[in-house]
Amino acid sequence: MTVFALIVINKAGGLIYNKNFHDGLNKISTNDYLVLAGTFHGVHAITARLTPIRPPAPPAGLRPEQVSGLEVLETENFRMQCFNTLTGVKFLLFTDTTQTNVDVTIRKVYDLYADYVMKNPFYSLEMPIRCEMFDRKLQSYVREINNR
C-alpha cells in the first residue's frame, strides 16, 4: 500500500502545496502541477453543480451539508481522492489502487494541516505552505503508511 503524492489547492484554485512521497508516479513539472490544480478546481466546481439532488435543509442551528463534486478518480495505476474542507481548500491524495481507508488517511492529513499550518502565526491564508513542522509530521505519517 502506497501514498504517492499530496496536492493542496486553495479555494481560488491555486496550488499551495505539493509533495511527492514515492516514485510510483511519473514526474511532472511545477507548471504541470499548477495546471493540474486549476483544472481539478474547475472540474470539481462543475461536478458539484451537476449534483442532481440537493440534501434536505438541516434543522435550525445546524450547518447545511456541503454539496460535493468530484471525490474519487481511479485508474488502473493509481487513485486520486479529494477532501474538500468547509473553507474550500481541497486536498488531493494520490495512492495506489489497493490502498485502504484513504478517507481516514486524508482526514489525518487535514488534521496535520489544521494543527501545523493554520495555527502557525506566520502563515498567510491562500499562500503557498512553507511550514517545516508540517512537512516533517506529514513525511513521518506517510512513511508510516508506506512501510506497512
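Since the structure is predicted, the reported quantities are computational estimates derived from the model, not experimental observations. The term rigid core refers to the maximal set of C-alpha atoms that superpose within 1.5 Å between the two forms. Positions refer to the first chain, counted from 1. What changes on going to the form predicted together with the partner chain:
For residue 132, a C-alpha deviation below 2 angstroms is recorded between the two forms after rigid-core alignment. Residue displacement note: residue 13 has its CA displaced by under 2 Å between the two forms (rigid core superposed).
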Contents of the next structure:
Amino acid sequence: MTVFALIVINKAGGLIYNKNFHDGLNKISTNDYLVLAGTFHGVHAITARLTPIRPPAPPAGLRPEQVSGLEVLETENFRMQCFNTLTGVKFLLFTDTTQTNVDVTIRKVYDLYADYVMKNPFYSLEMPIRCEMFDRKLQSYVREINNR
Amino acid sequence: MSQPSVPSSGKDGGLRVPSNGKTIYHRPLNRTKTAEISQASFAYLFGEMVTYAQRRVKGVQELEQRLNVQGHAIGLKLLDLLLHREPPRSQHRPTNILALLHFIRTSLWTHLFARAADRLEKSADPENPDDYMIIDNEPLVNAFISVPKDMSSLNCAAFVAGIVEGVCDGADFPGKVTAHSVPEGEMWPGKTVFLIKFRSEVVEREAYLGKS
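What would the structure be for the form predicted together with the partner chain, given that what you showed me was the form predicted alone?
Below is the whole assembly, all chains and molecules, this chain first.
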C-alpha cells in the first residue's frame, strides 16, 4: 500500500501544490502539472453537470447540496481520489490500487491544510503553497502510512 | 434597593469583598474546567495581528518591533494579575533577576501556554555575561506559522518577547527582550530563544544588592 502523490488545485483551476511521495514515478514537467490541474478542473466541472438524478429538494431554509462530480478514478496501476472542499479547493491523492481508507487519509490532508496553510499569516489565498510546516507535517504523515 | 446577593464583608461603604476572598480577578472570565481557549481561534487572531503589523512596516526588524509593542502592554498587566492571584504569603514582586526569571518561566508561561518554558540559561558568552535566555522548544504562537524564505530572520514569537519585556519593565527591571529561532534538527524545528538583555543599571544594582 502506497500513497504516490498529492496535488492541490485552487477554485480557479490553478495548481497550488504538488508533491511526490514515492521514488520511481514518471517525472512530468512543471508545465505539464499546470496543464493537468487545469484539465482536471474542467473535467470535474463537466462531471458535476452529468448527474442523471435530480438532487432531492433541500429542507426549507438550506442551500441545495453541492453536486459532487468526479470522486474516484481507477486504472490498472493507480487510483486517484478527489476531495472537493466547500470552498472549491480540490485535493487529488494518487495511491496504489490496494490502498484502503483513502477518504480518511484525504480528510487528514485537508486538516493539515486547514491548520498549517490557512492559519499561516504569510500565505496569500489562491497562491502556490510554500509553507515549510505543511511540507513537514504532510511528509511525516504520509511516511507513516507508507510504512504501515 | 435590594442588597446584592454576593456575600459581602459587611462593612458599610468601601469595596465589597466576597466572604471567600475571591474577586473577579482571581479566576479567568471563562469558567470552563480547564479555562483554556480554542487554539484555532487564537491562531486566526494572532495571524491577523501579524498581518496587521506587516501592512505598516518596511522590514523584518520593524515588524518584530511592532509585535513586541503589542505584547508589552499584556506583560505589564499580567505581572500584576498573576501576583494578585498568588497566595497572600508569596504575593511579593520578584526583587532579583533570578526570582524574576523564575516567575516568568513558570507562572507566566503556565498561565499563557499551560506549561513551563523548557529551559532558563545564563549567557556563556564572555562578552555579554549578563544576558539571560529563556528557551521554548515549540512556542505556541508559532504553532501554525511558516516564515517565508525572504524573511527567514523573522520570529513571530517577538510578541511573546514583548510580553516578557512588559513583565520585566513592570517589575522595574527594564531591558530588551528579543526572540530568535534556533532550529534543532528534526526534533525541534521551531525552537526559540528569548534573549533578555537588562539595562546596565539593573545589572549594577543586582551586583550591589548581591554583595550586601
